[in-house]
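One chain follows as structure tokens, the form predicted on its own.
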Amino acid sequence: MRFQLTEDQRALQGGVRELLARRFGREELRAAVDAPGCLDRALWRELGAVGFFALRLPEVQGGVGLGLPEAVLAFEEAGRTLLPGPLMATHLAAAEVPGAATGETVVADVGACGLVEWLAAADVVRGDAAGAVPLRSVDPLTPLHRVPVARGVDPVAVLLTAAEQLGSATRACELAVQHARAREQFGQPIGGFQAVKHLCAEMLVRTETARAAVYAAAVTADPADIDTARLLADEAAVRGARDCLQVHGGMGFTWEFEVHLHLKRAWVRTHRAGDATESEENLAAELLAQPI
């Protein structure tokens, strides 16, 4: 099996990054934080127009006709930019819900933990949302509701969540390195200090380990590989954001910086599509089933 990106996959990844940089840059991110719960419908339709939601939909059904590896690359870029909205739910509903593939319909999904993201902004809800209770979300870019009845875990949802975590971990590593190079203390960049070097190096190792696992799982689609990718990506995103805050010091916790937003989104994602405990139990069962 080949786990290296093809030229077409790199072009897809670059195209999504370019689109999001143009349509959801720093100013748009701050505006979204200041208006929690407000979904940019124009951006949603633009994502639909470029095929974000229809990437895995067959061409005969009006989709792009690509596979899970390409979807993972697109969701990695979405995680990198903290793109808000029920992206995964709408993507997964592209073949079933009219208008989801084109971005005309916003879809929310009842998760395996009984959580629903962006319920109030959705046109269609997959699953039973009766009795939904609003929660105070730690992430200002992810409004949450809890419902009494949860849905089963979709392995594709687990993998796409891991892809978003990978994108967030990548961005946190970039922010830490940029700050370590620019910030000076005692007449030299703080990146020259051993403690900061170690933090950045550990962030990079966790991120690239998670990247290898996520990309491999996208190719194999094996449940055990997906659970492994999820655990590694969760760790890379959460610990990476924490270490990035450590590199920034007190200024990293201020509202104007995006570092704390990556940590908060990473926390929320750890409860989407099941949680780490479920993935750990799946892997334990897989190991126990192996012959000695």
The other form holds:
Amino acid sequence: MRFQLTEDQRALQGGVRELLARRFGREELRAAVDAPGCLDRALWRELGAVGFFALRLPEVQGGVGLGLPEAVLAFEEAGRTLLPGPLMATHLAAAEVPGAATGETVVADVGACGLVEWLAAADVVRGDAAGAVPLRSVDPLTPLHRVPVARGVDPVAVLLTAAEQLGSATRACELAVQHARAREQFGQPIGGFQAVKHLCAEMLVRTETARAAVYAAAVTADPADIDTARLLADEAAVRGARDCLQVHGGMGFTWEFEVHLHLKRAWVRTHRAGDATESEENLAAELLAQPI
Amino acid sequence: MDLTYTPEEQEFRARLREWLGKVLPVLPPKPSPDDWPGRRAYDLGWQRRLHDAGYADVHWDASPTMRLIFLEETEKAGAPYVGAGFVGLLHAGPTIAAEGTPEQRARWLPPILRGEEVWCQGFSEPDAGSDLAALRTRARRDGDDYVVSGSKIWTSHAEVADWCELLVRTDPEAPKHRGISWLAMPMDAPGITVRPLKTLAGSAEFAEVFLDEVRVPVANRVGDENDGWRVTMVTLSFERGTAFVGEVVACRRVLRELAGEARKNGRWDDPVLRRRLGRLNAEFRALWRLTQWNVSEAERTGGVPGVGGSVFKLRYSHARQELYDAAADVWGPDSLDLDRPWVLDRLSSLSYTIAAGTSQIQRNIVAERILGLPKGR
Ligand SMILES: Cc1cc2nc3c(=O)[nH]c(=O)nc-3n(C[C@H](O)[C@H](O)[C@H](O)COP(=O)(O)OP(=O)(O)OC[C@H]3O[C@@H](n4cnc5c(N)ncnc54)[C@H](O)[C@@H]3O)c2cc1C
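Coords for the form predicted in complex with its partner chain, given the form predicted on its own:
Below is the whole assembly, all chains and molecules, this chain first.
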């Protein structure tokens, strides 16, 4: 058993992180917030060119031929940087929708809760989007439409959403720790106060426990492992963003500081994969199903 | 990332299963929890069987993955737990192995491995708990002996122990971390008084140990004089390593039994309870994955358990308490009946956020050593 990233997986993680830092840094994030609903098509094609969408497509079909663990690592990085756009829908459509794999075609999916992300910007919509009505999305980086007919979820989408949540939770913890070390009050860094220090420690505990669950689900693709990953990653992302906000004080409540974007996107993702109670019920039923 | 086991690891598992299948049916009946001599004999008897079958030093020499497999399989098969062997096998033994002289290793390690001697841990004192380095039990040099006076508290298994890994102050003038030494104290030495303490679960798991001019040979000191703090840290890192593997497996079994019970008594029809059990399933599945992750990391870094153990312990101690609270929810008013399954476990679970470093102390460790936040006093 070697449940650690391989050299290749580390390289892939580093590569995606480097690309996103270069192409979607602080300024690009600001610009995206200021232009809601606009998708950066050039960036989308660039993501296509490096194989973000074709990652799991077999090489004979022009894909990269990698598996779920690698896709999880890539989506974790996307979650970390708050990369906008229907990444999931386009990735899942790579085998079926022409142009999705290369980033030429932008694909949107009707989701499990009757919501569609990025409907107006998409070239192709999968699922029944008839009667779609726009809503004023709480997340400035995710335009949403409501549709009358929901669509079943692909377990892979549940897992990759959990990976995005994991990336977001990791980032929130980093931001909180950076601030706790730098900001001084009462003549000392606030990270020296246990009330702050312990919030940060719990953020790390939630993140690292979720990481083990998400990576394991990527390896096994087992439905119970995926439900587990989803519940833990949702918790790590939502609570992590909340605690990060708290550690930043007044700054945490501003439009300027990015933590609200993490929180709002984490909320969007908790609904993307259907109701959390469904995962809880699945895992409850699994307890009766088989001895360990 | 890989969750499959190598052929060698699979073979180890298969042989172990086969052996457990043969040996468990012929074990003597478990003694009652209050029968300390009986428990001692039972736990040592089990260690002896492990020794004779070649599994004695699985906690020390085997790779972290083999140890994981061992703890997983023995728990699944319902084999005895280390019990009274805990300190010898998981704290004192590894410390002596790492820091002792060849003579000390030869004297103390074989009896631990053969299940002949029981150790206890005399670290905590009435005025030194979380702040362990504030300990005051004094050891004065007198010829070839130390003369030790003071008192220890919360000493698990003190009543049945042959040896105590004892932390004493050998230099009261030095800064508090620098004047401590690690001694192996024979528990039958004159001047030792053991007074059992009753836990909130009604059992006598631990004791007060009073030391009045107890003579301990200088040759029983492991590590240099006044270097005991460093020697101790070696021990504590072992304590937080793979110590809970078997328990996570056990918790997952309890959770399934709990679901079965809820189904039987009708509580299962309550969706709030069902979803609570579903969440606990997620929790313990994740803790199992975290264990596998930490073990693989130890494998990669050469076996020394790291601070990742603190992350695990924080989450696990809380989850264990949640599990037994959920059990009480399944029982309803019957959760007040000590004869029901899990009711005593619920009481014992309360110690998990205290023993072996409280949750607050673990959070300090995670924040300061992993996240690099400033140290408090
Ligand atoms: C079942 C059990 C078995 C044990 N077995 C042994 C044994 O065999 N040998 C042995 O030596 N010891 C043993 N112990 C003792 C155990 O290690 C101590 O109880 C533990 O370290 C806490 O010390 P304390 O009880 O003095 O509590 P204190 O240190 O007095 O703590 C009281 C409260 O204050 C908090 N606190 C203290 N310092 C800080 C801080 N810096 N920041 C924030 N909060 C703080 C603690 O978290 C706790 O909530 C055992 C304990 C239990 C419960």
